[in-house]
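Read the single chain below, which is given as structure tokens and is the form predicted on its own.
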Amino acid sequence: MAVARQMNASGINQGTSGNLSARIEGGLLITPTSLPYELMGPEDLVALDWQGQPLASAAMAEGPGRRPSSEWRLHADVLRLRPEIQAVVHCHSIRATALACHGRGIPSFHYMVAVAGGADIRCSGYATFGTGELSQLAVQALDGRLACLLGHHGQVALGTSPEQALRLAIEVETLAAMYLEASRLGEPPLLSQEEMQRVQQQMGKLLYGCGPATAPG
């Protein structure tokens, strides 16, 4: 719950938009729809199986029967297909969403782009929220990556914990802001594929991404 509240407190999300999920045995826990994060308690989280059906859970048995986020399918598909991932954050952070509204991802203008797992952060095509088509597009954009933008929509970040997924989402928004600012001077030059691979190797040696989202130095 603390991570869900931090989404708004950090400025990467507004109101009741965005959602957070975590893997549990047999499925996932996901934030409910249309409930302000500051009013949300553990009993409000919704336990689902991979097909979106209620998951029997003693921990949830006394809950108020909330409806899951409309994006439950995206979360379920990502967690089902990416067994190494334990948590998914989806939010409408302003600058990442601004890029996504132009169908633009974040290229290798800065070495920190590699924190998302590759030489760039892709932007998916557009599909209506909550649909299987959107989920499929997100899964494709996340192939080999830990984050992506969703066309005309927002961003998705993955992690081995809710805290790590949130840190990455904040980093993606920071990179989006830097890229937009750098673009005011013209399209910025890009680092080569080879350099981005070296950066990834260096980050791997430092176990980068397992700690606070601060640049190595």
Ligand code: 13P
Contents of the next structure:
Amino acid sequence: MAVARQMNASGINQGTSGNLSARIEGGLLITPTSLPYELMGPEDLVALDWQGQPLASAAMAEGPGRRPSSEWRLHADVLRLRPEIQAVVHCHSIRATALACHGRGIPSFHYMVAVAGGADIRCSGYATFGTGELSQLAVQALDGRLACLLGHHGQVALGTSPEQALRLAIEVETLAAMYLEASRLGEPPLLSQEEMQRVQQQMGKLLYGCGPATAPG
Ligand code: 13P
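Having seen the form predicted on its own, could you now give me the structure of the form predicted in complex with 1,3-dihydroxyacetonephosphate (13P)?
Below, the chain from earlier opens the complete complex, with every other chain and molecule after it.
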């Protein structure tokens, strides 16, 4: 719940757009549709199975509960198909969305692009929000990656926790801003595939992006 609120506080989201989910036993817990984050409480989160059917939860025992995010299918498909992922953030952050409106992903102009798991951050094709078609396009664009842009729509970031997924969504937005800024001088030169592989190895070796909690022994 705190992470859902931070989505707006961090500036990567506004109004009721964007949504957040986390894996639970038998399915996912997801933010409700069309409810401003500042009005949202833990009881408003919706528990669903992988087919989008309500899962019994303490909150729902007391009433009908909220309707799930219109993007529940995208969240459910990503969590179901990617067992290593625990949380999914979707938002309409301004600069990432600006690139996505041109159908442009983020290429290897900066080494930090590798935090999303590869040499680039892809942009999916466009499909109507809340559809299975959009979910399919997102799953494809996320293949081997932890983040992607959604054509004419926004971005998706994955993590092993809601906090990590949010950190990555903020990083994607920062990279999009840097890329747009660098592009003012012309299309920036790109780091090679080999260098991006070295960066990924270095990130793995230094546990880069895993947080400060565990110091090597
Ligand atoms: P929800 O309010 O249904 O989560 O939808 C917002 C959104 O971002 C749709 O893509």
